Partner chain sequence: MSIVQKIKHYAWIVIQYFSLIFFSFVALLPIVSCVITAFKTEEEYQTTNVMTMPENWFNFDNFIEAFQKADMGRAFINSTIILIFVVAGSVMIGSMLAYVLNRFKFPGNGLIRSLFLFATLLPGIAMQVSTYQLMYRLHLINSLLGYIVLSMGTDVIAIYIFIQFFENISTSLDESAYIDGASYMTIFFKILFPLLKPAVVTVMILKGVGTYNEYYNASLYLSSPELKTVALSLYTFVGPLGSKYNLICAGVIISLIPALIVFLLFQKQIYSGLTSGAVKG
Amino acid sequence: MTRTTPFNLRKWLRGRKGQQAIIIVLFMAVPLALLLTFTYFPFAEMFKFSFYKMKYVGEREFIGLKNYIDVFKRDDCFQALWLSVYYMCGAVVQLALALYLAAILSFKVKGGNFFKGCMFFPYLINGIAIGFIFKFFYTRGFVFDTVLQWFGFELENLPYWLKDTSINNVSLVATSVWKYFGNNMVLFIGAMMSVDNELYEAAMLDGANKWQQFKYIMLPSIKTIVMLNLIMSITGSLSAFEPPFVIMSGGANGTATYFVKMHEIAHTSQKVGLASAMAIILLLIIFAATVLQKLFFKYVFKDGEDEDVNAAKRREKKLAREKARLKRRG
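In the form predicted in complex with the partner chain, the chain whose sequence appeared above, alone:
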């Protein structure tokens, strides 16, 4: 018969398990407290608010689902979500542009680092400065108009870039592309550079041209990060906020996106309940979009996940095939 020793707390604490427990609790207390206080508690509160008619201070009244119904009924709330289509189109342009420039820069070019730096720098500018820069840039007869005149456009034929409601959302999306394309480009270059250089050399020796190198070596290796960026920019488009907020001083002239509208409802009209319902609805949409995209990603690009393991093999196979083809042609 074995005698079980009574549990000795002090001994346990001094032992390995106890030491681990102490360090776990000690190191996690602050981050967890911050996460719960500033992310999950407000999240829960917001969920609760969405069922009330309330302002920041004063009486609250429980009104059930009325806020949610209002979001769909009012023509200024849900309608604003249509503007994100502009931002999605912008995101596609932005990624294509980033991919193209990254492909150029990943080959040896003179002054590559300088060009990369120029195109990346806008990403580091603070939002309010961007607001002023583009208010100035788009003002009638100022920077943009002047440059277009250099290229032979007549000022009379140019629209008011920020006032004209048929073009102003495009102008705003352009600023967002301007800010972020360099960032996407840097990410793509990073992925492209992770490809073994020998592959390119081998391909070059075998007479593969630049386009073939791009298509068979580069593209497969960056598919994952391109998809990832596409997903993130679609989610980002739904919550577009900065361009109309800073350039149009809060979304004048029909440029108010969903988030800008929500900010206005929450802070100017102080309809906290309605704004909360808007936030929850958008979260549900973003969540659904993310899940759908993940599923899409999984089934359409089945091999996307195990990229690192198999990509090299596939690339080599394709390369071999390509080599054989070139040889046949002589």
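One more: the block was the form predicted in complex with the partner chain; return the form predicted on its own.
Single chain only below; no partners, no other molecules.
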């Protein structure tokens, strides 16, 4: 009959495994404490506030789901949410432009580093500064109108880029595309340069052209970065704030996005409960959009993955035939 040794906590703590456990716990404790204090606890409080009719200071009245119902009943909230479609379309254009330029600049191009720097530079500029730049840029008769007049356009025939409600949101979306597409492009280039060149060489042996190489090799290889950029772009589209707030002085002329409207309801109207409900609904929309994107990419890249398997089998058969032919010659 074996005799078990009693566990000595003090000895274990002084040992190597105990010291490692202490270090791991201490290193985890600080970030976890910060995360709980500044993220999860405020979120829990905001979720609780969404069930109350309340201001920042004063009495609170529990009203259940009324705030959530009011978000969809209020025309200004629904219209602000609908404006996110403009920014989503802009995000698609932004990613397509970034992917196209990244595919070109990932190869050796004369002056490629200069163009990369120029395109990435807007991302480094503060969003408030960009807002003031484009506020001056779109002003009637100033920079943009002057450039268009150089190409033969008459000033009288040009729209008011910030006052005309049929074009002002498109103008604001263009500022976001200009600011963020350089960052997407750099991420795409980094992912593309990590693709093994032997894959391209094997594809060329199979007779694949540049488009087929991009579709079946490059794009499936960087699908993680594509998905990440798309999720970040959609999230940014739903939470657009700086362009309408700075350029349009708080979302005038029908440019108030969901975030701008939530800011107005929370800080100007002091309807904290309603603003909290808007924030929770925005979180659910972002979560649903993320799930749909993952399902979409899983379906889109399915054919590409099957093609990779078939291409690998064809290469193996081709190499086997080549070896057999060389063996017969020998």
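We call the rigid core the largest set of C-alpha positions that still match within 1.5 Å between the two forms. Residue numbers count along the first chain shown, from 1. Keep in mind that what you see is a predicted model, and the values were worked out from it rather than measured.
- In a rigid-core overlay of the protein, D76 has its C-alpha displaced by under 2 Å between the two forms.
- Core-superposed comparison between the two forms: the C-alpha position of I125 differs by less than 2 Å.
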